[in-house]
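As structure tokens, one chain now follows by itself in the form predicted on its own.
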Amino acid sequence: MNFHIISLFPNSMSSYIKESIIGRAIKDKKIRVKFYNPRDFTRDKWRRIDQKPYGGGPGMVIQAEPVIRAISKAIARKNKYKIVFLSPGGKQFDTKTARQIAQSIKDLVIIAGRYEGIDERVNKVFKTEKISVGPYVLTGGELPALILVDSISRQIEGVLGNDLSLEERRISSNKVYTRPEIFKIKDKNYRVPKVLLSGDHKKINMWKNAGNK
């Protein structure tokens, strides 16, 4: 799968995608991540990318045309693609959406905004889907873009190595334990729950399903 990220600050994401599972997936050619800086698609010598918003208000708005050119470059000669416009007011992103994208899309374009946002006319030129990663506002779309790359990549066969590593496909717990069985801090013993040491998988699964009480 190919991820095409439209961002003014691609270097802010490069270190994350080089590490751990995502880095290995890129090395193994399970996924590919490409960046497109709208500033590289401006047509003036100052490479200006933003202007004051019509109607007034604080901050600056990223101009539509450089973003449109960047997207056009990303989708050139592509057939099976999807364009995501990251927005706090968009549809809530979840694992179900990640799975659907991983199973149906070959090229995903992710538009990461900055400042006061991107000129809305980008969404009129292209058929985009507005997506939010949560009920909060961030200073830019780079972190949400990485969330999408990470979550969707996990759903691609071979990225995790073992299909059972997908917590959503098995009975998993939000509380996990490992060795040692007991350790002491300030004269207090901290133990692994006995059920996890029992070897009785039925009881262990019941414990996990009960909210780990």
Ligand code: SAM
The other form holds:
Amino acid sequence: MNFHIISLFPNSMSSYIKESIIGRAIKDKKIRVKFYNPRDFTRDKWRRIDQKPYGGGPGMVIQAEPVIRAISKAIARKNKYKIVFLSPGGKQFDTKTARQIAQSIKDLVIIAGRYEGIDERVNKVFKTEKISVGPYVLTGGELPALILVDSISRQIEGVLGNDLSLEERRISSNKVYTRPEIFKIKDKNYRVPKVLLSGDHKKINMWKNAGNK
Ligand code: SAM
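Coords for the form predicted in complex with S-adenosylmethionine, given the form predicted on its own:
In what comes next, the whole complex appears, and the chain from above leads the way.
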């Protein structure tokens, strides 16, 4: 699967994708991540990409045309693509959406905004889906873009090494323990819950299902 990220700040994402599981997925050619900076698609010599908002208001708005040219480059000669426009007002992203995208899309274009956002007409030129990563406003779309890359990639076969690592496919717990079995801090012993040492997988799963009390 290919991710095409449209962003004014590609460097803010490049180190994250080089590390750990995502880094390995790129090395193993399970995924590809390409960046397109709208500034490289401007036509004026100052490479300007933002202007004041029509109707007034604070901040600056990213102009549509350089973003449209960047998207056009990303989708050139592609057919199974989808374009996501990141916005705090978009549809809440979740694991189900991540799985659907991983299973059906070959090229995913992710448009990361900044400042007051991107001129709305981008969404008129292309069929986009507006997605939010949560009910809060961030300063830019780079973290949301990485969230999409990360959560969609882990749904791609082979990315997690062991398929059972996908928490959604097994009984998982949000509380996990590893060695040592007991450690001591300020005279207090901190123990692993006994049930996890029992070897009784029925009981262990019951413990996990019960919310790990
Ligand atoms: N008024 C703008 C809007 O509603 O899109 C706010 C822009 S926000 C300060 C700047 C950019 O950050 C947005 O264009 C979007 O790409 C990204 N962003 C901020 N919060 C987000 C969220 N919760 N989910 C997805 N993208 C978000």
